[in-house]
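Next comes just one chain, in structure tokens: the form predicted alone.
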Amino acid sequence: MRIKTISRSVDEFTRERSQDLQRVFHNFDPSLRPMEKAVEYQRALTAAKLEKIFARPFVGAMDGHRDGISCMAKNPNYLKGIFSASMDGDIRLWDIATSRRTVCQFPGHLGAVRGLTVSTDGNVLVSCGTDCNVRLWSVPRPSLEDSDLSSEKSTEPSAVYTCKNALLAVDHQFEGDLFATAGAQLDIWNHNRSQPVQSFTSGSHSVISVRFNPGEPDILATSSGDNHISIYDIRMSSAARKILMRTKTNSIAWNPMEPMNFTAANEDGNCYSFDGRKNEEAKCVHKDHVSAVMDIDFSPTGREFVTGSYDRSVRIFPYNGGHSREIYHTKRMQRVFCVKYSSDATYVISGSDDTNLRLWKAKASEQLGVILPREQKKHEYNEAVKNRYKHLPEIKRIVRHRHLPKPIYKAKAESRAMNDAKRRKDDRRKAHSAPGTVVTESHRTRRIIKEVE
């Protein structure tokens, strides 16, 4: 007669210290737990509710500017440094990690500063504005490391270059010493030259924004006032490709993980993601804003991007999703002109017309500070059960719910009613016309007039 016995090693089940957790043996046979799915669903429901309870995205506001903030730039070499510029010509360097105050000021511009960018090595800050000047500044490294310095510290520009027309944007090459300025024309500059090394004209309208490609240093994308999005190769003498949209594009951002793709922030309240190799239709249309999208910036992971809009809200979109996963707003925040993701993808910084910079968490319910291993495992488990049951109605309703300000809520309702009426009208026109005479355009191609190569 054979008897089955449980044999366990004493060494595997003996704690080394009294504070260690006692090891517990689990039998994962599903027949022993008939209520396992019901228990998991209840845990997912509780996790979704707790996420809403602990959603406190606003971290703090940084004031010091005397006019509306027009642009921002982040330093690739320092996580805690962010540059901002305002419409009165004031440029400041902020410490967003500890004190959230001004570390250094860069006086000199006599008009609104419309563009800021930092070189890849983090040593040179380039600014441009409506005073027709391009200024190069040496970034003071000790000010980023010493948080006890006075906020009255200021520096002088290392070089000043004068243009014929007002400048609206600037961006630095990811690898190299070249940077591009946008204004009446597109100019390519070198740090050591007082005149542009190359210029591109875009017709009678000004160039609004410019962005270098993170993968190909010689390729850049621009948007202009005549509703064109242009892709330039600085090794050529003219634009390689152009897309004519129905409305103006205010800003462009390349995906850092997929450098062939870029997203355009448009005046119609939508963002359009394009493949730079195939521009006759958008890859995805991101819609939720009810007014013009003023700025856009990708997360370093390339999985999300943040937008700031004229409707006084900040939204975070998945790179392949049509609707935002988060909306941030406050009663005091006015029109948002610039947004940036932090270099570690943990925070979002917004600059608005009320002279303040605001610091937000990229994940509204994320716990800040040191997290113990058991807490981290608990958070991961909650995310897993939420993803497993996210299709069920109750959890889906809780996870998707976002409180909207009253003006945005009313504007979205009005826009939805107008779109429904237009859709009904198109369906009736198609039903009462000869087959094939009325062609329905997809939303990805509706706002694109043509592509020019």
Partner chain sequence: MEVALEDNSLMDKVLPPDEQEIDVELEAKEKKYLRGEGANLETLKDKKLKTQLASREKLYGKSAKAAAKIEKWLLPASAGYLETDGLEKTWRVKQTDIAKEVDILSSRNQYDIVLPDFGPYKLDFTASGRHMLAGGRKGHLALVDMMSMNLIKEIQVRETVRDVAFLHNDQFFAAAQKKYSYIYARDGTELHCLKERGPVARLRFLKNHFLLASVNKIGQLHYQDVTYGDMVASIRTGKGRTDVMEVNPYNGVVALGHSGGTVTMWKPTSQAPLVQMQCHPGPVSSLAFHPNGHLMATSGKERKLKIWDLRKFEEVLGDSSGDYSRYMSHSMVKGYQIEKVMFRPYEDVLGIGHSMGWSSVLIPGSGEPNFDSWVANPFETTKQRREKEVHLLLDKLPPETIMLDPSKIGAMRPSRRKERLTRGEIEAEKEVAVEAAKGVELKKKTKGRNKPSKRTKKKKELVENAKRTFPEQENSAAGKKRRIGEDAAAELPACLKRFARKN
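Given the form predicted alone, corresponding form predicted together with its partner chain:
The next block holds one chain only.
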């Protein structure tokens, strides 16, 4: 006869000394946990509510410019600084980490500064403006003394190059020493030469924006005033690809993690993601803004991008999703002309018409600073359990809820009514015609007129 009973000795299950950690035992058997699904749902509900309670995205505003901010630039080598330029020619370097103050000023431009960019090694700042000048500045090395100084330094430009027409945008090559300016034509410059090394002309319209590809150093995308998006290879003499759309594109950003894809911020309020190799239809249309999208920047993770629009709001979109996951707005923030996603994917910086730069958290309810591992685990668990049940009505209602400013709310309601009416009429037209005669165009191709090789 063999008999065994459960006998637990206290030593095995409790700690020896008070300095030791308490012993924890796991048994993942579901029969020990009755009603586990209901408990999980309850936790998801609590997590959704807590996320809303802790959602405080606005970190601070940086005041100093005397005119609306026209462009910003990130320094790839220095996380805490950002350059911004305003419509009266004022260029400043801000410390966004602790003090949110101007560290250094770069005076010199006489008119609006339209483009700002930093070389990849972080040493040279290139700016261009409506006074037909390209100025190169040497970026001051950040040192320990800088944070103590209450006075702001100002530096002289290391080089000033003049051209015939006003310049509208500038971008620097990755891992190279060429930079491109956009104006009446697309020019490629070298740091040391006072004349452009290469020029591309295309039609009679000016080039509005330019962006170099992070993966391929010789490829860049431009958008022009006659509603074209062109992709150039600087080793070739003309555009590699051209897409004609119905409205003009204000800004383009390449996905840093998938460098063949880029997203274009369009004047009709949508952002179009394209595969650079296949341009006949957009990969994804991101619709949520009610007015023109002025600027776009990708997160370094490549999974999200931030857009700033003429409708006074900043939105964050997932890279493959049609609608925004977050909207930031303030009564004091007027037309947003430029946005940047910080290089550690934590912050979003917006520069707007009311002369302020604003710093926002990318994830509104994120806890900043050093987080203990148990806290981190709890945050991750809350996120995971909320995502598991976020399609159910009670939780969806909480997670989706955002306060919209009244003009945007009304504009969206109006556009929704208009789209519904249009769709209903199209459906009826289709239903009453011979099958196959009326073809609905997909959103991905609707706004593209043609692709030109």
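Positions refer to the first chain, counted from 1. For clarity, a rigid core is taken as the largest C-alpha set superposing within 1.5 Å between two forms. Quick caveat: nothing in here was measured; it's all calculated off a predicted structure.
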Displaced residue check between the two forms: residue 442, CA, 2 Å or over, core reference: no
Cα displacement of residue 18 between the two forms, core-superposed (Å): 3.5
Core superposition result - C-alpha of residue 8, shift between the two forms, Å: 7.9
